[in-house]
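Okay, so here's just one chain, in structure tokens, the form predicted alone.
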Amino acid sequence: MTIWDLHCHPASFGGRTPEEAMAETIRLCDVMGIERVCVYLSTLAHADPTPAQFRQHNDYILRCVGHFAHRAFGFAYVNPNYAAESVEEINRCVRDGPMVGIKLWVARRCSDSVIDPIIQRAAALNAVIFQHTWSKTNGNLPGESTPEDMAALAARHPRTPIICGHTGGNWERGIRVIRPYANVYADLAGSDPTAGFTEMAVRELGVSRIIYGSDTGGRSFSSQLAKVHGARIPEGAKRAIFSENLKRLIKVKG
């Protein structure tokens, strides 16, 4: 099957340069049969990055994509706490550059309307919008979004496709929360490879709203691929999840 991985962090594989880290990512993709990967973030752990810091992250990814454009798609990391500067960065990386999506992490909960200029600009450029979400038993980080925050964002932008990163970690809860919002896609990446995740997502959301991702190198390719390969769903559904759904969202450049 053709496999496109929504959710990869090449910096996790080390290397002295972005090019070396990306080369190792592609080597492992070849071993696992993955054709293309979406990449974001560098080695720097900035949860609430300044504009200078998120530009630094994106410069790292631009170097990754620059040498592996035939295998990798770049997403621009931006911060709703700097909405105007984030819009400028989207223009630099997506409108004027090779990137095809944006990555939002834990700086500000996505239910806050301060994020709206970022969502609107990304949507205008047909950029994929990826929002990290998690539901933690011991409490989320101050700006970390939950699936409930995602639901509030989706309700404000009902015509804009948005990906619910990790499906909230607690996927049984996350699937049910996003179910009413047809513009929200479930990202399979990141949680433990528990049996039943993919089957429940197909049953509750429909196969067209589910996208395979790994969150490698935080997780292994193999454990995350197993969520789909081992799911008790038709082969056609696996093909949709592994690549076809993501292909509809990504606007390939060049």
Second form
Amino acid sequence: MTIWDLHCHPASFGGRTPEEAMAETIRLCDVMGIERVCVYLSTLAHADPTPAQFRQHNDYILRCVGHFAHRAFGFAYVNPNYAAESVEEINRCVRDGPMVGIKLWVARRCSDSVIDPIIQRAAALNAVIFQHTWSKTNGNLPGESTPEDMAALAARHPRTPIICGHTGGNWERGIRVIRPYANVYADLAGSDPTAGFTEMAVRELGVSRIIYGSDTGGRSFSSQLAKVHGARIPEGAKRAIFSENLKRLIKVKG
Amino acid sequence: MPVPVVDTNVYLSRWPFRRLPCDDTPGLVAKLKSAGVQRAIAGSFDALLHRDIEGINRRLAEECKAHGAGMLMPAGCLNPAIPDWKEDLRRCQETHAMRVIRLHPNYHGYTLEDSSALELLAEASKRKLLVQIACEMEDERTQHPMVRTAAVNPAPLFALPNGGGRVQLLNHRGPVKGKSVWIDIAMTEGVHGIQRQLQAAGDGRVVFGSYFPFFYLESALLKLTESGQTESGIARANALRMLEEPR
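Could you please show the structure of the form predicted together with its partner chain, as a counterpart to the form predicted alone just displayed?
Everything in the complex follows now, all chains and molecules, and the chain you saw is the first one.
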């Protein structure tokens, strides 16, 4: 079964350079049967990065994908607090470069319309849009989006596919929140391998709106692959979640 | 051919907050067998919130015998914060022939520094019982908002002269440096997470635990592959040594 991983942070794999980190990433991908990975961020240190900082992250990722173009896709890290500079960065990394998507993290909640120029530019380039979300029982960061923020964003951009990172972590809530928005995809990555997550997502969203990702290196590949390998869903659904849905989104880039 | 495994961390009965796939004992046993699990130490989810301890342990022992004889080892529940827990301990061993007890301090309102907990560890040690301590049952970020618990701090164990007896930590997230306890891999996370755990705890102290059926069983199984440990003691031999059984 072909596996593409939506959500991977190679900097956590060790090594002195991006190339060494990616070499270890790909070695473990081979062990675990993963054909391709989407990579972003060079560190978790910049939750609200300046333009100089997000360019530095993206330079790291450009080196990662430069040496492993046949195995890795790059996503550009951008920040809604610097919307104009982020649009320029999308031009640099996606329009002019090899990257295929953008990563939005916790600098500003995605319900805020300041993000719209970023979404519009990414959509115009058919870039995959990945927005981190959590709905933490013990409280979110001030700029951290919830699935409810994602719903507001999706309603403003109904024709733009957007990935709801982590499905809000509290997935029973997150799945419900994004259910009405056909342009929103559920990312399985980065939470504990709690049995029933994938089954509920398939039941409520349909197989075509769910994408496997790991969030390695904070997570292992194992715990996240288990969410699909171990789910009581048809083999066809596993194929869709493991690669077909993501291939469809990335292929749109043309 | 699956790797032969001894799983030190499974649960029977019902998780209080949702139904889980395989939360019926025959279904759980069938899944474990299909994955190569030869033996499994089973606690009860009822232990978290129920107060009739003997009722929990009686059902657990009966369920293991009825559906998992020779495979499921019941791990009795104890709560040293409620009266007459020593009688529960006696019954675990003498009535139900249990060799393992499983504690849930963060659901029962005590810490491992409390005198009652220390007394329980000493009593269990005298009886040569293995004590499993569940450090957490669910990520704090995803807990039910009305029932929140912080993870158990195992550090007080490491200050005890003998580590509190024969003790295993379940569902501990980070590497454990105290080399007097065993630790399972259910919540060991991150790239090279198992390797870090092995370096911290020592090769012989890391054992297989899946936390099935709360977690997908495949998570712990795949960790053996990812870490290159399918042939090591983690899968089976370390657990048998912990249980003081022949390998």
